[in-house]
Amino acid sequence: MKKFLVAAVAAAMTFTAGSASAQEELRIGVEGAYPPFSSVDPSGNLIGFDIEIANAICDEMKVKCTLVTQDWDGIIPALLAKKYDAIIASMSITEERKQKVDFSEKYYNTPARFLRKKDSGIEITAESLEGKSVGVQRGTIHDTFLTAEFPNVDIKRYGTQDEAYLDMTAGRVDLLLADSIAMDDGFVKTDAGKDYELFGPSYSEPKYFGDGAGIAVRKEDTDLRDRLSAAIKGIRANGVYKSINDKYFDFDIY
């Protein structure tokens, strides 16, 4: 009987779907492996826009947030089988997730580009293009975008944003394709990026990029969602937002 208690008592202090006023914690899954939104320092802590966001949020909501990091080929599976409440890695909102995962409302919303070496010569058209390798995080909006809209080239796939840079600084990819912002404040403006740029027009068609980054939660978990939508709405009320946006970025990633 002690045992049982003590089980129940452990029970309600988690996340449990339709009861988040009670909840003691939130457990949300970030990839930590995509700058400057998630990343993790060299002490070994988790740093970034979405992880400053996300302790924000669950200051808000005034629950305890612990973060749980998970790769991104496995984050959505990891959110079914109930490792942690809900995602706040970058995610954008598509038809295709939704057929899986629900979401609060947008957090940010920014374009793809394409990134080159300054001195390629590489322009988006099918005579430059052709044949030509471009990396990509396997996965991800990006890459369903780049398999549909440009099939003549050949598409190399990673399993982190980390990993198709290092391919591109060796010279084993022609091009990247990713998150603009990702690539300018992630790449672009290191040292190790110093000698490429983006170039060519920004994508952000709905039918591949979706309405923005939101929060993923259960399908059931539909008090979860209004609750971390909600604190979308307040901490860009009160201020706490645009301090976490100004401290990244130069504009409102909005």
Second form
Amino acid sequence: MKKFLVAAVAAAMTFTAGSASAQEELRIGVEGAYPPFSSVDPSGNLIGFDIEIANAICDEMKVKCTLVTQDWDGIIPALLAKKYDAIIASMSITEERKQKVDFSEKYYNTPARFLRKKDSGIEITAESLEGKSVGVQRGTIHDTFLTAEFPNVDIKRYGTQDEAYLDMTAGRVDLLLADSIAMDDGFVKTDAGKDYELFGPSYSEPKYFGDGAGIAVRKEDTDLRDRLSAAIKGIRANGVYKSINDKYFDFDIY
Amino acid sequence: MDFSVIINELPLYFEGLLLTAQLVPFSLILGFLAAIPVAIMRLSRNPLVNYPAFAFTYFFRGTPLLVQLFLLYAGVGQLDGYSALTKEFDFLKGAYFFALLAFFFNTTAYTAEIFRGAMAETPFGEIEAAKACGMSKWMILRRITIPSALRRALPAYSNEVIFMLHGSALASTITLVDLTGAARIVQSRYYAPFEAFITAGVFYFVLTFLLVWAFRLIEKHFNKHLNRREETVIEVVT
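Other form of same protein, the form predicted in complex with the partner chain, not the form predicted on its own:
What follows is the entire complex, opening with the chain shown before.
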């Protein structure tokens, strides 16, 4: 009996080893709370632009992908702790982040804007913003930008963008600052956000907002980084990117 | 680990400390005062008095503090008429009031049960003596039961105070920048979870130490009559 077990285990091990070499497995960290880029639908499936791009990139690289959801403020630590091997979560490429992780080429780049209630009458001037509360997602480039450039506002930091929308509808914050597309599709175009609008200038200073959103990997994984960059180019070239892009946005966000 | 980032962010931690040092004492003082009547209600044999107090402590001890905080903050925020109400009462707009409310309810429930237990254990001789002196029911409560119970409840209550301090870390989940909130900001700004949370931990450690020390003094002061005097001990030994 014992011998049989050993043989069975050995056989099973050869089998898994064989199949692993046939198809490499890649675990990708996603956020799942940042519509329309990444969210969870009512039946519990991950949906959104990031998710579809992640799957398209995996197909392009011919690897088997497992998506792992992780809250934003722990998303880089979990990558470093090898909970997954890459992050596809609309993460902007910045100097600060480059000290901890490496990035692929960008896969999209959209500006940041403010959101207000339609009848609020708030303008982007020093006097109008004085003492107003502005909601932002903690640890994002929008947080850094707001902290540095708008010292007169009362910054409220949220763990997820969804919580910021909840407090916006409850009237607890006067303004939100976040990615324009994320707020437009994730809030303004939804039923809850119909009384709200994006306004003011588009912010995209590279000093704060970096060079667009890229795929983050651990620093030692340079090979994986280059393969991901090549895969982004691949789906740009073969039209897969465009078909995903057109499902979500009226214009090319690359 | 690189603690140099923490040095630059120390003002943020002190800002957080200030908030923690407001929320916790406020909720504890209010909770202490409210717990005494709730404990007395819990001891009543009249169900109309006892049951509401029982329901209150049962709910707030039976659910996690985080759930209570979310119910009060996020839940109330979604009610119709909430935003109209915030125009009248500015304090309803922020998270501060809701954190204070949740902590207050929570600590009241636990403290009331601690006091109830201590009151129920009042030695019968003390009450009998008070009756023999002709004290009324309320006077016995005021002069004998409550002071005697509070003394006995001190060690258990000091635990509740420390739990409340650590429970207050949950305020950071509803946008407040307390000690933990400061640590979360630092963590997400520098991707340095160890440095950020170890620093917050040190602050909590110091606060806890101060509380333990304070309670030792308080216990010593109020339970002086229970301490054996040195000579007595020697007599027993010889």
